[in-house]
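Below, in structure tokens: the form predicted on its own, a single chain.
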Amino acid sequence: MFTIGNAFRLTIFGSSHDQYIGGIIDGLPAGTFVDSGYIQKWLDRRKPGINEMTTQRKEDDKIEIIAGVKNNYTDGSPLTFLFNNGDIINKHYDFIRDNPRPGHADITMFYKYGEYRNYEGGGFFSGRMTLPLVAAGAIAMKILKDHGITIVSYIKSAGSVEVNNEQIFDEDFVYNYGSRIPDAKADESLHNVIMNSIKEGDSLGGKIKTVVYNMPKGVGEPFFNSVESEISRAMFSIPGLKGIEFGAGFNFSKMRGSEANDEFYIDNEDIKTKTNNSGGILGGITNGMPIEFNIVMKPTSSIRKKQDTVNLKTMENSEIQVVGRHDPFITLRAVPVVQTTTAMVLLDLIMSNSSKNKW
């Protein structure tokens, strides 16, 4: 089992192929309202084949809440949930056994694991263990929201395909577009360029922006437990995820200080800054304007072109080439992934905040 958070603490166990993934949350107080309808929504939009840039498994990821909740009321205990996984075929992995997938944590759950790893579906490494994590953020993100807090993700660019548009959008607004970018030209581009990889036996990689509205003030520590770091921590744990940036990020290597300080003004007795392009976080802790940041998703691994590998078994040289279904597009699935944990992240930071904004 693995554990995150200090307030509002998610434990996670199953794996890819095992009868069940599930979750257990610890640190909710009696009497929270919890929504099945909500948090269904959000799995919805994570769950495969949603559509045919999608992989073709096929699960109801229905969850199943059995212990902590009474009449749809938290009872103080920890909230536990299962999924059933409904839609395995083990054979497709009995050649990774022996011959590690290019890109895959394969060969490193070897190293760590040896003969007794979970291998199938990638087991404990695999996307499917986002699932947990979404219906915990799916709990986080109602709370936050009925305190006025909203939180909004959707796809920057992947390939050649970019949107620059900085409009205010709410946070289901991009689940209105098939690939998950938020403009209607750039949504039909960039499925081209899905279909077309998807013909080639190849994947394609991504960046997801996310912005937080609203955050209260003051949230977050120095050192440590600050903002960023908390976030970074918990979105390394989504797999194919390979980097983040806040605000203006790797572009402050280009700018100026005058040109990246964010100055302050006063509007209706608030303070403000004219720019954001510290990303709303100052000295790891919130300042009361928007939090940005963008991730990357490398390509999926799993792609049906031959790659070069190696025999675990024999140490020879080995060529492998991919079956069974998978993502050739894993950032579109991830954006609710990235959109939840970011919820899951600020409401632990928020209950476990020592200044006067603490709930």
Contents of the next structure:
Number of protein chains: 4
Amino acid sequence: MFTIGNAFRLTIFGSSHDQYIGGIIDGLPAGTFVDSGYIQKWLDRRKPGINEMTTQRKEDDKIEIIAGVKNNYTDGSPLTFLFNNGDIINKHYDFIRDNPRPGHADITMFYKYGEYRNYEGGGFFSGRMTLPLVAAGAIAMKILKDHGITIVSYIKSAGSVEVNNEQIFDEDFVYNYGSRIPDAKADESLHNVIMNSIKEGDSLGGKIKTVVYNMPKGVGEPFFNSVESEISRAMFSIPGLKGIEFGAGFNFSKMRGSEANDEFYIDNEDIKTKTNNSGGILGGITNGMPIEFNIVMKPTSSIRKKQDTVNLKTMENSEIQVVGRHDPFITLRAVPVVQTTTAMVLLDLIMSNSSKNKW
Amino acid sequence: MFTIGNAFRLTIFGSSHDQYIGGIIDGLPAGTFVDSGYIQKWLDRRKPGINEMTTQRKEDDKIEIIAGVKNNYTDGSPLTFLFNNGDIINKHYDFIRDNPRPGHADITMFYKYGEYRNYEGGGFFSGRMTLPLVAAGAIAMKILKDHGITIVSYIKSAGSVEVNNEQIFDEDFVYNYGSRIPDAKADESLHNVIMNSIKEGDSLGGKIKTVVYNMPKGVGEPFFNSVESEISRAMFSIPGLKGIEFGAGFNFSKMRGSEANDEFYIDNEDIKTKTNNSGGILGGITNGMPIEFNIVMKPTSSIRKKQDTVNLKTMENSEIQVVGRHDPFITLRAVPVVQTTTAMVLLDLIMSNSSKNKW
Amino acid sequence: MFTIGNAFRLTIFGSSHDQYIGGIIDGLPAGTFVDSGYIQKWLDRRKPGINEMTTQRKEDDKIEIIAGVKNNYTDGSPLTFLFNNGDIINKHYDFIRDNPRPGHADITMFYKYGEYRNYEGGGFFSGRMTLPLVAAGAIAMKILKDHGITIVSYIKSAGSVEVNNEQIFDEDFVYNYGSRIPDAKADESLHNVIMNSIKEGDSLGGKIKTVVYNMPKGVGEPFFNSVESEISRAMFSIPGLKGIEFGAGFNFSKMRGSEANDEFYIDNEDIKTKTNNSGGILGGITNGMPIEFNIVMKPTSSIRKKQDTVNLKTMENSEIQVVGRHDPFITLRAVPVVQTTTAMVLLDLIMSNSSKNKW
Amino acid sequence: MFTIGNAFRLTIFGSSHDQYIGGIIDGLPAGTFVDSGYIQKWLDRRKPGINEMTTQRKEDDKIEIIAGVKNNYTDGSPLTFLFNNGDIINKHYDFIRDNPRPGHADITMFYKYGEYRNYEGGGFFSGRMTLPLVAAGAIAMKILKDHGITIVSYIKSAGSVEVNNEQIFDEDFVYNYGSRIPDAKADESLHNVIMNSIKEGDSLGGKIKTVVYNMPKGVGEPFFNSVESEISRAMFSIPGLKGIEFGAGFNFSKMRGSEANDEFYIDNEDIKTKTNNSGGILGGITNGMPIEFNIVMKPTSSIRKKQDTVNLKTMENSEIQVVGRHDPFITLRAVPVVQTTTAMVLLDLIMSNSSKNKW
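For comparison with the form predicted on its own, provide the form predicted in complex with a further copy of the same chain.
So here's everything in the complex, that chain up top.
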């Protein structure tokens, strides 16, 4: 099903070469203020063509809310929105229909949907399908923000470039850096790596860090709706995302309990932990420390370099060079997607919080 | 909610110091053969006291199926099973009620459930709650096995010990190795590390690798029910699990598209890929190559070493030394939990496969 | 939530005075043929202004499918459709905002949504919200029809007029009768009653009978997803519908078991029942006999006659005369809504049938 | 699936000739007081053998809560309970396996589950499966009661006997009357009819009225989770229930809008309606007037009279006389089932109320 969430429930529809992509949010109570400008700001941050490091494809990412909102307030019915895909040119896709791109969903679309597959421009497997995620996430982020919660995402590393900046950022700070790595020197290095990658017709992967400040305590449910379960489920719906780790994450495999455990202390009549290896989550539930997690994006699969593939009709070996204007470093544009999607999941968890149901 | 799955739906209940822990599986069609011996084999593999590297706590892990099965065949109603917790001694838990263990869910239970929290023995946050996961997973694994699908899990690394064995294992092979690392030399090293850790009253973390052979192609749904979304959601419900990566996982952040993409070729009238960096999943859907993923477990939080904590009543700093017989290396016992839980998720995805609904 | 169904899942959105009303169907497998002409035929049957017995309001009920369909075949992603509400005149609704119409949802909207309620034209409580039900239902009906299943609905009685026609009709037959009562004499009588009712500024209620021929046996689930549970849940979402009975229905209260039980006999190597008091459903599951049920619609609440109401601002007694072009006999236009909605529920039950899940 | 409810979610399991029948309630917040005595009172009211008008079968209906409750308070995990079916005698069922009882689910079990069907004692289609409904409903009723809501159910008519008592009853009042018709004269008549029916080896149907006083306003969701949708869905899961009508119900088919509409007036600074034809529900949402609905139960299908059936093995006509101790008038024992199930649905709607989600 194309639906995620319990109390705040998003359904997405459309495809990259359909006329529209859109989404429906069911569950927002009547009287929620909807700030279109704020939503558009986030949509613009994932837009192609932001700078020379992204694809130069032109896309109209203007949100059109067609139902559920009157005079900027929700009315209790599903908030429905569209993105017009504009002029669609399908001519590039005849070759791809029969010669799947390595690393791309072309082949699994073929396995799953056979002759009826929607293959043009990646169909509904396109990265453009993250538009409704960002729209819904921005709506959630605004609500969280109004309650004092801040969600920060930025690139932590890509290739051999790593961020070196220990400051606490706000949700906007990283967008001052062209490559979304909030460190002037690393930004310059990464810029060079990306521009080089474009020249070579290749692409690169990257790691994104997310930190959430000021989360209420006691949010998340034991087991199947743990904070980690819900965040990871949503994250893995982002095309190209292949790993997630919370707190110390994979480093835990080299740690001992005495290092890994976050010891408690009293700070200003509040309980804090000295370290935050658990990433703000214990037993799947928030403990009031910042939520911290990293995700990894694989390199864009569409590259200009020649690659081996097969022809699905003749079932013979074949070759492909992917033409078109593709992102050399999709991680850059994934930053606001990860950031807003995190907001969506957290708002859903807060709205569904089982310990608040008491009547 | 304490429920996971769509077509194969598991609900768990009980807690470690209740009289029972149990589960309900709704969705198995009538006439499914239920092999109790096979289920018990998997339950025994997660049992405490298997060898000197696990806790010496005695637990009765005998499954009792109380509904939904007649003469070893399901009847179409929910398959319900219990585990009797046996004699429960609660005396150790008075101190813990007020002095939460670092790294443990004690503190978040307090935040979420307040004075009504079920704190004895970790309550329903206990590792013992993985019993119903293993039972349900073993039922699923038997069905998958009968269709030729093999699921293998083993320890890949812990501390500085790493597996060095490139063979293809079957689902049982790793259980020949005491520490669940399938490599005689590494097994010996890990044994020593664990025994040392017991002596020091400390614990250690580890990484588990899972490989699924022979998965049908085209399983998994786009976006929110992708294979990665569903597996990760289930994995993060395992207590202590803090990260997951598919295929090349976090290494993708250092790779270029030309390295990362798995090129296709024809092999025996079938389509294969030369590498398997995508871990058998493209666009959230299986491509017929082995599904591969790693998870990381943090070190057991209950350790004998003295740690700083706080007193929830007085709101003052405090100290704790966790007594009792705890696992020094819970990753060892997590192997069959990860393995069988993978089976449960994959069977659910196969049973729910949207491309098979056509009437 | 604004969603119904399991395997065939409909979400509706919009409101009568929004720009659009629409729906999303998630779950149709790729390659399902979508016959727009057939859908439009059913939409036209619920259209206002069909004849002088319905409201003379002009509404554009042309379906626009904006996603999920390529060249008339579904592609496996959500089938999304819109109805443009066209020019909206809101001037009539200022009075209604503060003076709720008796028998209408105006008052409960006020209780539930307060100042943010969508009150114009009934908002999302409008009968116009049945458009997406008919669209989704028509898609389902076409699939059922292609499998030999026929669904017939018609008016059984209204006021003192009752149908007298024992023929077996097909799905189209009743639309030869202006008042949707398939009996020439009754049709004339009902026509007169309705025209009279219009003159008096009043309205009337009615009863609709539905019969489903050729349903497969063994469809429906025990208890909460019984055929009766699923049909009734869907029916009661139709505005103005206040009762449902299956088979002998409320007459069962006057029957004895020996009369009520449908005895079995062998007919042509098939098992039939001599009577069909159970309406084709035993234990919530189909038995191969025709499914039969009646529903009742209350009279349209919007009438020209003066009625007592209250003013929500002053909290004083008040009076109202509802202006505008309202249906005197909404049951007439409800016939195709009931008929197609039945199709939607039955297709969902067939697609979800637990006894077919075996792998 | 064997699950109902959203925020208050009940899953049932077991079957009449299994060792246990039971249920799980997921969603009760930690700290809810669970009053076992109150639950048992309701279970005893549906118990067989209450008086000479019910089956003389002996059943142990003692609830055993095995998880989710500590010292009479819920702990936030699923409240799980069992009923031991005691000694089971299966000898009567060999004949029934091959010769389905008219009016019973025997035949549809055969169609749905084939050779693996659970046919003894009706399996999981048995009326005994209403035990978990009553248990869960009684828990809900206690919570509603503590908030001032009263739910009353009683027999309104059976055969030609009708209640004649215009008093407002409380939830216990009807249990002063042996036949559950709260009118001394009608009670005597019905008693005679039932005793006669027993003598003749026949059974009879009946109608149950339910009234809910003091429901909060604004509960229920538009469309698919309307109060009518949710109540009817739950009601039709009660074996033998074949119809439901809200407020004026089927009488609406003979009414005009000017009679049917409930006019408003101000009463003590509150808004009331002069009549209550809508049964307290407008647009699927409560308006603060009493919720009123009737349901109809068909006569018990198991009767001693000889009936025609077929033999499923030989596929030839056959005859059956149902032996055993069956209820001649199951409506009597259905009264507390309807009453408590109503409570369960209403509490779920209150807990899920979308207009309360605002954060």
